[in-house]
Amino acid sequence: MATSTERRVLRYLPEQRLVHWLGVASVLTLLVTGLALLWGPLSFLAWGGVSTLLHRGAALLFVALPVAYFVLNRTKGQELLKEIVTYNREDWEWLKGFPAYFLGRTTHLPKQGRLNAGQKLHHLGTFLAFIAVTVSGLLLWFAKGQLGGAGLAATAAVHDVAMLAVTILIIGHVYFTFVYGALPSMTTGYVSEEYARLEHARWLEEVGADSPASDAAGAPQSVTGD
């Protein structure tokens, strides 16, 4: 976490942080209400059909957030999709050093851009899981009677496995957030310059080390990591 004298770099704008936290709320609601329908010890949460209503409400938010983002930020959305499926030699070298990164060591890793190779894979996994959860969820919601026994079982299995994948991705995301002290990026919008050099040195060089940085009282700059 940045101290009062550390220089900071603007990483995310307020609207980006709002979408992030709304997404967190929707996924956690989906997980809890989904478990209420599947796991006996939490079945009391399904009383009166409340959990089903909450699950469907959270599902609408879960789907609407990324759709709205891509509609309102079409260019950036396309850039993000291209970025998460594009890997260069530095990315592959970074992935080879992932075991040490997992333990909090990055000095041996090649410079990374706006997203490091691990974040690219995380975003790609999240995108694929989102598609699987959304399609299977819509089928279970609106076409349950037309699926048949085998189709219903297969769709439910895809839905459950995809949500398990989302859960694992979230756990990994939270783990690295605290290992590398990245939480301020989604609370204040800023990261310390030390963090930026550690995780995204090439990105910091591209946007300019002086331009996006400020002291603790500095005003936000126009260069961001969206």
Contents of the next structure:
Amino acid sequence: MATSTERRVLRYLPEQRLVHWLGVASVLTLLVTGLALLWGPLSFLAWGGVSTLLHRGAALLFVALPVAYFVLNRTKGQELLKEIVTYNREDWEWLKGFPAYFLGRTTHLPKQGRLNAGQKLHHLGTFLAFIAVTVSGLLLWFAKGQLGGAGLAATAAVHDVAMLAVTILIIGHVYFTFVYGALPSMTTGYVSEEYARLEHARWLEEVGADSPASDAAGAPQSVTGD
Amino acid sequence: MAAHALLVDLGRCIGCQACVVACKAGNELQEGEANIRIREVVRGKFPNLSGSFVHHRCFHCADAGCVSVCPTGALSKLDGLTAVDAAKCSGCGYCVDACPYGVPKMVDGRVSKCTACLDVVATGGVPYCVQTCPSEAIKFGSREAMLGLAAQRVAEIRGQFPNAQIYGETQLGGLGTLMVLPDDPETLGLPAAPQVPALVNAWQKGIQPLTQGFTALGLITTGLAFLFARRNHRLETAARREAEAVAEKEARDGDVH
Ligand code: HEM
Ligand code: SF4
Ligand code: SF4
Ligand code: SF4
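Having seen the form predicted alone, the form predicted together with protoporphyrin IX containing FE (HEM):
To see the whole picture, the full complex is given below, headed by that same chain.
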């Protein structure tokens, strides 16, 4: 528990949180209405074409979000893209220690930057799956009826497998969020200094050294009391 | 029950559309919905023309592409026929692409195709189209009996149509809609060897269950691991805080001296 004098560190700007939670809403809608197409017990949702309509509406939001991220804050977007494809020796060491991290232990791990190696891989995987889901989804939307049997099976198989990847990534993502109590960073935008030291010590050092108490994103802020 | 089949005798069909209307009325189909469409195919060169009325309708394939892709069980095989349970249909439209004959249509977000009138058949009746045909071109019964009847009819019309043949004996594992054709299938616009792509089966039998299996596995693994991981994290945090508190206290005590 953060004590009342615990310092907090700014981690996500309002526009980043907005895009994130709209993403959650769209992905969960896509998952449920997508499953309704594949899974008998949910097929009642297809009544009057409701699930199909919802699926397409959520798909539009889903596709628009990365664009929105860049429009709202290009610096942050570029930062995220760059980070998820940049891996160093510490990331490798961190990944070797992943099994114990999965079970809630962190003391054996090297200091991590803004994103730990697992987060980088998660976000990269999400990005790649996003592309596969989007391309196959647009084909299923606009070319269905012209794909033929084999074309349909191939496209739908890509769509299914990519959505499976997204689902597994979400399960892991939510899992770590709750194991390590990371939720406040995406709800309030801030993490406790203790959390930052534990999970992203190098990041804390960097932003701490850079511009103390400035308003810029990622800079630490002294916030006393809650 | 033994496999059933419909037999459509194109040598007898006069193109009157009575079956189309009876099917529509009997099955209470919507405006624009039709389970039979009849096309007139004219062959030969003037003045030696001959015309046939070719039925486009569900062939009730034994190896049915539509059933293979249907994820909800809305389409299924029953006694050699392809049954439809529209209430289970999720409107995915996969069957539209998977059918080698282009039979299923989407109407109001749900599948629409010949149901073989299985509700009528279950109570001992025969399909509406069979009941109504004025020239007895459509028959319904056990597949064996229909094949026998078809062979007999082909023999009868061979003199007039040398290429007369049965359609559907072997295609796609054997069709549940057999046809007596006066000519080669291709000249009548029917594929001689229709095929369900291998990928269709791989997708349905491999990938779809795999998707569900992995999701369940992921949920179970993380669900169990969560209990251990939370506890470990709490213990580690407590130990670290204690160590920090001790260090702080020592530092403070040091200050005093
Ligand atoms: C209920 C479900 C979810 C919860 C509780 C949740 C929670 C979180 C939290 C706490 C963070 C911040 C982690 C940090 O401190 O770095 C985060 C970041 C992120 N999440 Fe989620 N999340 C959920 C669903 C999703 C979904 C469905 C996706 C996409 C498929 C997603 C993609 C991301 C990405 C890409 C980031 C990094 C954002 C950035 O660095 O700008 N999340 N999430
Ligand atoms: S003809 Fe088409 S709709 Fe009818 S059983 Fe065969 S694959 Fe299914
Ligand atoms: S549209 Fe309906 S009948 Fe056709 S495959 Fe999808 S769920 Fe099955
Ligand atoms: S069997 Fe029934 S549903 Fe099929 S075409 Fe004949 S009347 Fe219509």
